[in-house]
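Single chain ahead, by itself, as structure tokens, in the form predicted alone.
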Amino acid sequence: MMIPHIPEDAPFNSDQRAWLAGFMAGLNSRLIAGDHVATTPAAGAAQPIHILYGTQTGNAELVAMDAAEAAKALGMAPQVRGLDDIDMAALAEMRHLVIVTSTYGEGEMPDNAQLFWEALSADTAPRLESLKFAVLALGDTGYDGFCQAGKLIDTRLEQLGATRMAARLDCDVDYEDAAAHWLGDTLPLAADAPAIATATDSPPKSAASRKTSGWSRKNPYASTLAVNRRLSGAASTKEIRHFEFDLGDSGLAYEAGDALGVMPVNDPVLVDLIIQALGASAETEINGSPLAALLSTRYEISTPSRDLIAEVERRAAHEELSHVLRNGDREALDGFLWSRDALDLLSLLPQRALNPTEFVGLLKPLQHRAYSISSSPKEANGHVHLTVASVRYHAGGRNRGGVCSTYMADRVAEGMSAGIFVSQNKAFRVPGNDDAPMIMVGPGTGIAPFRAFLQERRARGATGRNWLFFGDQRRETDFIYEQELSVMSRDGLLTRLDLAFSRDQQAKIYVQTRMKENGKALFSWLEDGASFYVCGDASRMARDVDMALSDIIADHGGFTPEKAADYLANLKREKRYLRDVY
């Protein structure tokens, strides 16, 4: 399963030197200015500081943990928790607070921040005059709601009387250096005890570095692709593939529920066409690097950046593009940009209107793509598995495809290597209690983490019941991992398997249809302590599943809609309703 606009957030740079250079630079700048910076606690207890995170995929937690390591070096006593672990009574008791949050979808709160936000924005929220706070927001300027979750929380805390220690920082996808400097400048402001830092203080070891063995987006591990196999049938309208990367001697470790970041290389055909449109050559140098290399591995060229869109609109005199930008109509803009890449935008300009240096300066850095891992390390024998749909379509007279999905499918043959790293997602895990029931809803490639969950439970000898809802278009061509699931059912690992193939009959049947058909049993499992998981498309499937679950709780629990909403909220608070959606 691909998590598309990925990045809601990415792991903090595990290259310790880069992170610590930024952190220490922030401290040194304050020392040079003559500021008092606390690095050791004053007599008595260390200054407490609360560091809270909101994330959809778990990566913002890594940033929060790095912030905690830095706070410890300053002599403080950090407490790191998810936003969904904090109620308003606990918030009212806090005195120093740093919030690190990503934004999900088009400006929405991440799942583990939603309940916190609902309570914070309610009329019943407490006054917070005694609280000093700062917000670090992670986002992507490619989306309308850039850092919206952080902006909303920051504004609401101020409305409730809290005082900012530092101005909010809104970070784009390449945020590591900016975030490190911001933390280096902000954290000392929470340390009340005046003590001067000394040159002999040892910098903290990055928590993210320890957990990812040094491999990161900026330093990926060159892993050999051991398996590249098509799962879907030849007659399927989809192309779903199974990949296995060899971890070799990398030291990379992962758990069921984590994601794997893959560093793509852009389509060489598109790279060549852009170079031709610019009237340049592959060897044309931009700041000392060949243009072809930059367009292949350094910059996004399939999804036009906002800067490129704005510059093309300014120069092109294109009525439709100007109209949608002037009116701020996001839907119309999305429609205009649908299937258009950077080459399409260039074609709206007179020939060579942009020179290569100008063009490259308008692009965004090429980002990794994150995929839910579909294996348990306990059964994968030193490999990590992915289940990926290859995105392919034809538009504007050209064949086009997903940046990373077609890179892996077409240009990374078995035996070749690709850059990878692990993104932890501690918020999406198999139940810690091996006896607890587990309900999984994962149509299409959404089955990926649940294949890993089932392998994990088998390897652990877990006795808890397991129920999977899976579906796609047609059973004959789209029932991926059918043989494996059949064996799991036969052996009793998979207690229940409900299938929904939408196009095998006249009336469409989806996973939420099967959920409602089995609502009584599903509610009974929830009452027995089952955890409920969803993986897949957020805009339609996950919302439909959420509505179906609410209806099931109301119908079979005998609840009013309000009580059903409370029941659902309690599942979230208990970490028993978890989503890995995109």
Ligand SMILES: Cc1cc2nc3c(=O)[nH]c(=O)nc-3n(C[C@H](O)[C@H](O)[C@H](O)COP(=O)(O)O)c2cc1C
The other form holds:
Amino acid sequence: MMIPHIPEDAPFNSDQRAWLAGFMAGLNSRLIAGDHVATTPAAGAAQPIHILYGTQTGNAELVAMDAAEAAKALGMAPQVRGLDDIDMAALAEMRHLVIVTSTYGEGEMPDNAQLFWEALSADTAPRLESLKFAVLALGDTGYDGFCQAGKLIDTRLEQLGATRMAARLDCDVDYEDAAAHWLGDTLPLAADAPAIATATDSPPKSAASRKTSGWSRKNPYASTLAVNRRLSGAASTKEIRHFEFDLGDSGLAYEAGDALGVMPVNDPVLVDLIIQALGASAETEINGSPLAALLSTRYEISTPSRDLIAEVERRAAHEELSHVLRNGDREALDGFLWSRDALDLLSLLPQRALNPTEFVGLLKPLQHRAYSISSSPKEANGHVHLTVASVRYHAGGRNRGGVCSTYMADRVAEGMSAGIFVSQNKAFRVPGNDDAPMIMVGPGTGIAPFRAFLQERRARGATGRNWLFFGDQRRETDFIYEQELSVMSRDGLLTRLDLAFSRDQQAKIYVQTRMKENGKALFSWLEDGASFYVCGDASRMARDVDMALSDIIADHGGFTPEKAADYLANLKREKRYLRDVY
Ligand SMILES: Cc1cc2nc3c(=O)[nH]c(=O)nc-3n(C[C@H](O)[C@H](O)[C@H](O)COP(=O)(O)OP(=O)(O)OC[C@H]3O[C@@H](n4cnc5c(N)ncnc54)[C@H](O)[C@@H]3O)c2cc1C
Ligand SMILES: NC(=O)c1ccc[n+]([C@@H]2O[C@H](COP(=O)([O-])OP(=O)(O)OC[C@H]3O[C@@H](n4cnc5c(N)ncnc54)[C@H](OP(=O)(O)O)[C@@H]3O)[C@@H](O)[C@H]2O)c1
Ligand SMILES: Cc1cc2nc3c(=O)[nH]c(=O)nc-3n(C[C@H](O)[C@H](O)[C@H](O)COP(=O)(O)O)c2cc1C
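Okay, that's the form predicted alone, but what's the structure of the form predicted together with the ligand?
Up next: the whole complex, starting with the chain shown before.
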């Protein structure tokens, strides 16, 4: 009997791996000593378990893969699929199911779970009395609909008569420990036949093959910034910058379509102001660490945490804050918080109302920011490129900046290093078929992954046609990567380039204006098998582009709105409508 293998490069860190391995080792020894002889199950004898994931940026998929490895180690036969790959007939056949899903947008299903949810929430959904299930929800308490997708699926499965094997777990951004423990507790419940331990000599492939180095969110690689240059013109109202990080001998690998996680360091000016407001000093010790170091690298001090907001409301007699909190009016609260940081909240209290330990105890851990990689590894020569809009504004007499975008712009000079890791997005890739056409809609920083896609196709010698819709405020100052795109057009790599500069004329012209003007051709590209990609602003642009695409399909396909919706759903099912939006 062998102790089951936990793959070295699973997303779990070494402690979590040790815990899971310990759990499995314990299980094995119980089995060895106990009533049921643990043997490698005969082919076909293992308990089937379905592990379905809903993901936008890959976290849930990685957790699902690890769940599968752990299930295998417990003698089960796991099948891992995206939620949209499952129809209701297939769901009704399942007996044991674990769902891992994130939430996206504003409390919405991630893109690859939308069709599943439509079918599951419909009146026509089948009864599921024979199904045992458990839901692991990934989310972020910073959002209003915390883990809403997982909650909805969990409730609906119960309504349809399925039996919950374990209570749903709602995970905040630091999900790895909690997820590993939950899986350790939950998976054996699915093996309701006496558990059978496995013996595998070779490391499981799926997890092992998905990462090529040990660098992760918890263990970022200190990469040297080789290039930090402004792309937008000096007269632009925006500041978009191009960064190139050197991967050195890190072993970090990526593909066009992946994102880069960057670990920021807070603005030292804000750190100092908060220390002053607390009446403390940089060296004030909190649990053995100096306050300045904690506020610089460990805690989020720009966006106020929910706990800080609630505590300030409790202690400060601030009519407006109390009013918006009591009303539960999210929009009013967002309005109140817009452009206020942790220092602004602290300033609503009498001086020294909170001591440094209390204050730090109310903060959330500082998180990495994700950036769509704008290079293909085939052309970037050991570097990884980013295209980033610097978030800057002035409020309350202070110049303020987004934590990470200004950290990279202002505080990491060329030659200095920053912590990075690759975040895979396996769903967001150039078409597998090099001959297939590709339509890309990426205004503003949304151009990032499409620069990578075009480089990728050039390096592969792909012959498929490529069509890019790009735009921003003004051609004169905001036509980023103009040179490169002209060369790509000249060389025939970029078959079509349609531009939408919104502020060069009286009426706004957006990318979807150009899509509609070229609706007939766009529809014919789709009919020819084109994949349709969107990247950039989620709240307005991606929503409007989605509506424009529906209209184009209806108008040029001659479809009713229902048939157009089917056509769009089919594009999603065939993974030909893919979005990387934020
Ligand atoms: C998968 C993914 C890919 C991404 N790719 C890219 C990319 O390629 N390029 C890119 O630039 N970004 C990208 N982003 C966004 C990026 O992750 C960060 O969210 C962005 O850079 C802002 O982070 P920050 O730390 O600078 O700002 P934060 O410190 O997080 O602050 C942002 C907050 O500042 C406040 N704020 C912003 N503007 C104002 C204002 N004018 N007045 C008052 N308050 C304001 C808002 O509350 C806003 O939420 C991506 C995000 C995801 C999830
Ligand atoms: N605080 C800042 O300094 C700052 C600056 C820029 C972006 N941002 C934020 O950073 C993120 C990335 O910005 P970005 O550079 O990718 O893009 P962006 O600045 O939001 O917009 C890029 C282009 O898209 C246009 N646009 C606006 N609404 C649209 C819609 N409904 N449909 C289609 N196009 C639309 C913009 O036009 P108009 O702007 O003329 O309407 C602009 O021409 C966004 O989430 C944005 O909100 C912050
Ligand atoms: C643009 C954006 C919107 C998000 N919206 C929500 C939300 O409404 N509720 C929530 O709980 N989490 C939200 N999240 C957090 C994600 O669910 C969380 O980061 C999760 O780990 C992502 O997993 P995935 O990579 O599998 O998609 C959002 C994240 C992003 C980047």
